[in-house]
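Shown here is one chain on its own, the form predicted alone, set out as structure tokens.
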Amino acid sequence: MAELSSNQLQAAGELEIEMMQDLYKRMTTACHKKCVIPRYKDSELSKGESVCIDRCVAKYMEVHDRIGKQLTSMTLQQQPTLQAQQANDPSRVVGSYQ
């Protein structure tokens, strides 16, 4: 596998950064959505909104690593075929300016 410059190194750690801030924002807002109440008595979540976040959170990060696991799997399935269309066709890496 080729060596990553780190110009590239950097893209991909802003790319996770961006990833990361994505899922967040998406699972505060469906987790809040879905388990606390919309009129706020308290200022304090309650025992059953808490379990619930905690849930849902956990749901989340599951389905998270999940996918992560699955993309990873297939990634290393395809190496092999990618690293040999690259070899046979040096213009169809990715990145190529040729």
Given for the second form:
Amino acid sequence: MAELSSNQLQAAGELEIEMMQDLYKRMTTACHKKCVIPRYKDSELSKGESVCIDRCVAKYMEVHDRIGKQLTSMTLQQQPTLQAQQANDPSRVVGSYQ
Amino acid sequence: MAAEEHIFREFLETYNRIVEECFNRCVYTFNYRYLLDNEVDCASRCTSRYVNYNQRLAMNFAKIQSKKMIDAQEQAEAQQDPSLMVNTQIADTSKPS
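Form predicted together with the partner chain structure, per the form predicted alone context:
Time for the whole complex; same chain goes first.
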């Protein structure tokens, strides 16, 4: 694997931070929808809601990790198929009359 | 390099979107801190289906876009020289079948 230049590393780091922010934003929306009951008699979170929020964050991060692994393996699986497709591309044979 | 980064960025955005969608659709009990087996299976099926959905959508989009481009090209050529259309038709009919 080629070594990344410092510029690329920096860009990758910034990208990761941005994606973490996006993840955080989505998680906030998702867990709010799942756990916070839209009944506003009280300004404090109930015990049930608090417990739910704790578990929601744990579950969301676990889903994030599992799907990440699955997507990585799917992408790696598709790569040899894609390479084979490019090798067998019929448009490449044009011009090599035998 | 910019194009590669653009593609990678899009991949990561799709990844985050998948996580959100599949979490919303598959995880609905918060009795435990860990994921239940059915939730894990649902999430993996949800991911595969979303990826297939994305590919199919992209295929249809590309088809329609290319057809639009071809139509626009033909229109532009016809506007530039309307007599071109008539000439080509005559030339075609004179070709031996």
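Numbering follows the first chain given and starts at 1. Heads up, when I say rigid core I mean the largest set of C-alphas that superpose within 1.5 Å between the two forms. Note that the structure is a prediction, hence the values are computed from the model and not measured.
- For residue 58, a C-alpha deviation below 2 angstroms is recorded between these two forms after rigid-core alignment.
- Once the rigid core is overlaid between these two forms, residue 29 does not reach a Cα shift of 2 Å, moving by less than that.
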